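First comes one chain, alone, set out as structure tokens in the form predicted on its own.
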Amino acid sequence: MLTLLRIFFRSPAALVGATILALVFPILVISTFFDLQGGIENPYFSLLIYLVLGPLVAVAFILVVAGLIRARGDDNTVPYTYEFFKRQLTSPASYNRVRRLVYISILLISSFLLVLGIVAYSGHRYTDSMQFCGNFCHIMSPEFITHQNSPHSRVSCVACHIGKDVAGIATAKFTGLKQLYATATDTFLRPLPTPLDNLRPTRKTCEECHRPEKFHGQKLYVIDTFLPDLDNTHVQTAMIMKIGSGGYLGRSAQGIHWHISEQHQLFYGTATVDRQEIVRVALTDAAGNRTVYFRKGSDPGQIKSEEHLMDCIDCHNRPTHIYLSPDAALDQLLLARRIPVALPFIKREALIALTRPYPTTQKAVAGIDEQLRQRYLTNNPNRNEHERDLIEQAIRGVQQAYTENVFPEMHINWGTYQNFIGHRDGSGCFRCHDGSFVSAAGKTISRDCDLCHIILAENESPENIVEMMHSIRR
């Protein structure tokens, strides 16, 4: 033991490593134990364990091993080599001492490697967790909040953003280091650009859960809307959505999912990197015939991207991180009664309060509170307790509509991220189906609305919608 201590003191690297191990390793073991028990939810606690203490202990262990190997003995020979152990084990005087030292070393090293393995595995799981992806870095708050309010809120980030193969995992980890550096140096873009070119293969990703052979049939779709009038009138639009089929299991391709049929291939080229402005569409049918459509008045030279094969994400571009419009956000909260419909003109007043510019989220929350109080209390201070409760509830609901969809610090406002489902403001379907795409032979991409849906009733009262459904059944 004294010989070992002398070697440590003759090797600065081993001494430094041993000191770090003595101080940090017990903390790492205790912290890992508490973290695995699930008692501490702070993402920075897990960061300290797996990305700071774990690597520090590993480096310290390497320093100890390297220092001991390189250390010189009194006789100027390198200990802990094959010849060293052979000489020691064949000497009766030192056999028992060396054997005990070997057993102790094996036990300590095995225990250390076991703990380090648990830390490494837990660290990998931590960096793949929702806690790390969504809560560790403040710049991801918008994506995390919208993810929690989406249909995919129970799907982890890595399920869509990282492949399951080793190459995909390694690429994601190195990309994460670049993003961590950009965050630390405040050099990231605001708002964050949509990663169109470096997502996983989207059809492969989506079809892990959504079976393409089941994309068929029609679906009744009802849209709830509240008008900005005195009574916040509730109206509904009912339509039959032609979900259609991609042509699987012998079915012919039709409806909305005709676009991703295996019976043909649909390509497009865009004039903008965000793929909003499509200027060329090419259809290759089952026989291999290719028809190219150009937008009227467009210049083929303005195409700034390579030809894209159409897939799920070209329509479902916001399947998870969904940013609603002010109208849609308020309609959802009014329907859920998070904003009371009984409060006169609340839809109109909420729209006014929501769409004013605010420099920060904190000032937006305060501004919405001030404006609605002024509208409903300052102008009419004699309201009873029930009406005051409705006003308080409305303020909280309108603030929720803002904080779930607008993030001024990240330069995310209403309409920053477009959703291609539907055709609001000339987007989505109308990128191609606007009647302006013509082939050399004079064929035109149809803009017939009935290709995808049939409107049964538009902006009717819920009672009329129910009566219409009963009449259809009869």
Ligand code: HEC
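Rigid core (definition): largest C-alpha set, two forms, superposition within 1.5 Å. Please read these numbers as outputs of a predicted model, since none were measured by experiment. Residue numbers count along the first chain shown, from 1. Compared with the form predicted in complex with the ligand:
- Comparing the forms between these two forms, the C-alpha position of F61 differs by 2 angstroms or more, with the core used for superposition.
- In the core-superposed comparison between these two forms, S461 has its Cα shifted by less than 2 Å.
- Once both forms are overlaid on the rigid core, the distance between the two CA positions of G117 between these two forms is 2 angstroms or more.
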Contents of the next structure:
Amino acid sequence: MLTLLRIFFRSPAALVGATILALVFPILVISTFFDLQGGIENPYFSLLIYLVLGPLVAVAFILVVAGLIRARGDDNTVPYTYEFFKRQLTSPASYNRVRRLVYISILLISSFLLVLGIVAYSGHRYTDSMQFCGNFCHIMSPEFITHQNSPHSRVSCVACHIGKDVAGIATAKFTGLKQLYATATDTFLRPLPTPLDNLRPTRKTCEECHRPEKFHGQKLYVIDTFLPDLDNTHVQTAMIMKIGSGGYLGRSAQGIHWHISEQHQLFYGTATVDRQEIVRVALTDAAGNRTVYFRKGSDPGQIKSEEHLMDCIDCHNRPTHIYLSPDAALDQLLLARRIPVALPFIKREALIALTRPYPTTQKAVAGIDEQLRQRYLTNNPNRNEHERDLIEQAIRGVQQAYTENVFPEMHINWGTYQNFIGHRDGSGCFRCHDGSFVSAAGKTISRDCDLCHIILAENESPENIVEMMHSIRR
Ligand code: HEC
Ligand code: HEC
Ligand code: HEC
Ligand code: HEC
Ligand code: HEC
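Could you give the coordinates for the form predicted in complex with the ligand, as opposed to the form predicted on its own above?
Every chain and every other molecule in the complex is listed next, the one we just looked at coming first.
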């Protein structure tokens, strides 16, 4: 025992390591135990355990081992080197003593490694958790909030962003460390750049749950809108969406999901890294024939990117981080009655209040409150209780429309992140389907309004839409 102590004092590294171990290791064991029990909710607690204490103990352990091996012995202080053990083990006199020492060391070291293993595994799970991704790392709170409001709120961040293979996990942890550093030093970009290059979900990831060859046929889509008039008139647009399929059981691919059929490959080259401005489209069909389309009047030398093979994300780039337009956000809340339709002109007034520029979320929430109060109460101070109730509800609803879609702290405003489904402002499908792509043989990528959907009725009252459905059945 004394010998051991003496060695420690001769090796500063081992001494430091041993001191840290003695202090931190018990804390680590106890706090990991509590964390695994789920006793403590604070995300900073897990952060402390897994990203500070865990690595610290590992480093201390390495210090001790390295220090012990390096410490050169004289007659009094015998170092625990290979030669030492060899000498001891071959001398019958000390054999028993050493054997005990070896057993004890093996027991200690393996229980230590076991604990460290548990810590490392829970640390891995913790950094994979939605809590860590979205909550702790506050710069991702826009992604977290939009995710919570999306159809994929039950799908974890890592299920989409990190493949199941080891390489994917390793890349992710490495990228994660860089991000943690950027967060700590406040050197990240605002808004976070898109499209992603490292953590972009792959087609394989989506196909863990969705099988494009399976969704076929046409579906009725009904889009609800409220007009900015006195009654906030509710109207609907009904269209048959040609969902199509990637081909199934010998049937060939058709409709919208024709693009991702296994039978052909569709590549495109862009003039901008954000994939907004597509310049060339190349289609290789099942027989190997290649058709290349160029945007009229564009210069092929403009193409900056490598060729992208079209996948799900080229259309579904917002399956979960869905930022709505002010119009769409209000329509959803009016439909859900979070904003009362009975309040005259509320759609119009809400739009005005929502689309003003605000420097922070807090100022926006206060500003919306103030403007709507002024609009509805200043000239009519004698509103009855019911009306006041509606106004309070409306204020909360419009604030919600803002806080779910705009994040001034991250420089995310209305329209910062484009959705490629549909064709708002000539984006999305119209990046290729705007009628300006022509092949050498004179073939054009279609802009025909009936190619993707058949509009049955546009901005009609819900009663008329129902009537129309019945007349189709007759
Ligand atoms: C259903 C799959 C899915 C889930 C679940 C998901 N994401 Fe995403 N995420 C995407 C896609 C798709 C993109 C856009 C990729 C692109 O355009 O390259 C994206 C983009 C991002 C971006 C870049 C900024 C942007 O909006 O383009 C961040 C940051 C991000 N996700 C974080 C998260 C976090 C944090 C979670 C969990 C709270 C999460 N993601 C959950 C699919 C997903
Ligand atoms: C872990 C399973 C899972 C993964 C992975 C997944 N999804 Fe989904 N997705 C779902 C579920 C479940 C729903 C249905 C949610 C509902 O109807 O409430 C859904 C719904 C959808 C919808 C319909 C949304 C709507 O508005 O009705 C689209 C489009 C979609 N997913 C695309 C994608 C894309 C693109 C990816 C890959 C980036 C992906 N999903 C990855 C499970 C998943
Ligand atoms: C060419 C663009 C495009 C590509 C590529 C694409 N989709 Fe879609 N997808 C759409 C459109 C458009 C819709 C219907 C409109 C909407 O959902 O808003 C749709 C609908 C869906 C739906 C809902 C289907 C239903 O029956 O309601 C799912 C799920 C889906 N896509 C998954 C995928 C997956 C998975 C991939 C990749 C393997 C993929 N999509 C590739 C454009 C595309
Ligand atoms: C990268 C370019 C590109 C984008 C983006 C794109 N398409 Fe296409 N699409 C094509 C090409 C090329 C064809 C085939 C043209 C041909 O050979 O006639 C096609 C064909 C189609 C067809 C006809 C498929 C069939 O049955 O033959 C539909 C429907 C369609 N696209 C819908 C969409 C929708 C919806 C979107 C947006 C969500 C979209 N496309 C986005 C390139 C694109
Ligand atoms: C390449 C496919 C494609 C073509 C061509 C196309 N659309 Fe669309 N359109 C879509 C998709 C996909 C949506 C659904 C967007 C969504 O889910 O929000 C849509 C939505 C719409 C909507 C309702 C929602 C909105 O954004 O207002 C209208 C109206 C519309 N299209 C009109 C047209 C007209 C008019 C044409 C002809 C010039 C046309 N579309 C051509 C794919 C297409």
